[in-house]
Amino acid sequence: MPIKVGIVGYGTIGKRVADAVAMQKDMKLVGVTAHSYSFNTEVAKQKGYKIFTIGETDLKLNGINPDGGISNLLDEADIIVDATPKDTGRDNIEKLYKPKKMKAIVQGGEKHKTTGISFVAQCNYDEAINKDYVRIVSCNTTGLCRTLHAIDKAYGVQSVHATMIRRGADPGDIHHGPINAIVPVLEMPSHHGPDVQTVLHNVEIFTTALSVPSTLMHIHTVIADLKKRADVDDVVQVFKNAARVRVVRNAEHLRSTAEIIEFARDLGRLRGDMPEICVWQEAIGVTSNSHNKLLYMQAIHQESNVVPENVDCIRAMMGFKDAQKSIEMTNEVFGIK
């Protein structure tokens, strides 16, 4: 029997998870929620997704007849992916999911303590098996965990210093983001380092962050002190072998976030998404004196890179124990090689 999945919160992440679930052979999308009419709900209607309401809505006034309320969605689903705004997922666990004994996944805007388990499929899949509540970490944390986990397995990581150069807003967001400024995060470390440690428990990491006037992707600059000597060619191969990491090159004219997104569009990716973490081959370096200090730069598509993690987390929480098989099944649907 397919896993019956409901999506609560049909925005940037929720609509992508809904499409991903609908394409999985072992899952069934029960429906999505809406609290007001928008182009998102219109698209959901055209795709044939069931739409369940949260509170009073204007759906009927705009030609959409809801399939019920959120309680009806919970009655039909085996598990919920909650992609609501920050703190709402935490409240929904207490008010909606626990009374119904409903398994639920929340997103990186929630605190780790909300679930006690934070998830990146390649790193700690087993921690989520058969659990009731799990948190998918943020896009930035997911990006750091994917590449650092691969490096840690190959060389061992003593410590990491990383800077997040964050997009100011998502492409469709008209409410946020600097227009003519670079805005530093005035806390040390930024929250990303402690968040990485909720997944990679033994990695010492210190992070800083700033926001820039861009909407396409984040960029990370990473400096890792390694336990073993490394050379650039070997590191390139480590990244090429890592799940959901793509090595991009100047030779391909992939020199910027704009060109990476254009590349994703040309690949025919749904919405032009790039769920892989893109590491620039020419921006990988190893210090010449000790060969124990690694430097690299990577790009993170904030709208899509956590979506495969949500799909794998569904399987883990429903008792599917083969992490590698789950990752392969998910990647096939996304076209990730």
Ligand code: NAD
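Definition used throughout: the rigid core is the maximal C-alpha set that superposes within 1.5 Å between two forms. Predicted, not measured: the structure shown is a model, and the values here were computed from it. Positions refer to the first chain, counted from 1. Residues that one form lacks are left out of the comparison. First, how it differs from the form predicted in complex with ligand NAD.
Once the two forms are aligned on their core, only one segment of at least three consecutive shared residues with Cα displacements of 2 Å or more between the two forms appears, at 177 to 179.
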Given for the second form:
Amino acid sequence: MPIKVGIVGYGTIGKRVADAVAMQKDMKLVGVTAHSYSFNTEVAKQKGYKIFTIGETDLKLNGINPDGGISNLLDEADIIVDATPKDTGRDNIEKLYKPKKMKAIVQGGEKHKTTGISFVAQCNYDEAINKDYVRIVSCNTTGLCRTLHAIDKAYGVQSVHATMIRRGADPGDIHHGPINAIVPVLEMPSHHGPDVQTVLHNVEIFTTALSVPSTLMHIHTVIADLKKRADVDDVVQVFKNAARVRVVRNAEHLRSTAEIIEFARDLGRLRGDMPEICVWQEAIGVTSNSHNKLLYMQAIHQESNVVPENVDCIRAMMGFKDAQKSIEMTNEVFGIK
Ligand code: NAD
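Right, the form predicted on its own is done, so what does the form predicted in complex with ligand NAD look like?
Okay, now the whole complex, with that chain kicking things off.
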């Protein structure tokens, strides 16, 4: 029997998770919610997805006949992926999912304490097995966790300092941008470091962050003190072998976030998405005196990197125990090697 999945919150993340679920052989997309009428609802209708209303909507006024309300979606689904804006997922757990004893995943806008379990598939899949409520960490935290987990396994991480250079807004967002400024996060550390520790519990990490006038991707610069000596060629191999990490090269003219997104479009990726974390080969370095300090730079496609994590988390929460197998099954439909 396929796992029946409902999507609550059909925006940037929700619509991508819906498509990814619809493509999995072991899952069935029950439907998606519409909070108000928009082009997203039109696209969902064209794709043949069932549409369930949440709250008062203007769907009928716009010629869409909904397939039911939120309670119908909850009745039909085994598990909900909630991709609503910050704090709404937390409220929905209390108001909608707990009363129906419904399993639910929330996203990185929610706090760790909302679920007590935060998830990145290759780092801590087992923590989510058979759980009722799990949070997928934010795009930035997912990016840091994927590469630091690989480095920690290979060399042992003593401590990390990372700086997040964040896009000002998503490409379709007219409410948070454009900005004509470089805006530092004026808190130390930024929230990303403590957030990484909700997944990589033993990694000592300090983070700083700033936003820049771009919409395409984030960039991280990472400095890690290692327990063992490293050499650049070996580190390249470690990243090449890590799940959902792609080593990109200036030599192939992938010098910037703009070219990475163009590359994703040319690969024929749905919506031009790049869910892998892209580490620049030429920007991996180790200090020459000790070989114990590693530096690297990576790019994060904020709209898509958490999407495969949602798919794996569904399997874990529904009792599928093989993390590696789940990651492979998910990667196959995304075309991730
Ligand atoms: P979004 O604004 O693009 O989409 C949210 C959707 O939820 C919209 O379609 C909106 O109509 C709908 N909605 C609003 N209130 C609702 C309600 N009460 N019930 C049901 N639906 C409602 O937001 P997003 O960028 O997809 O973010 C969703 C979550 O994912 C947040 O927690 C965010 O922090 C997290 N996240 C976002 C990104 C990103 O870069 N966009 C990356 C990683 C994680």
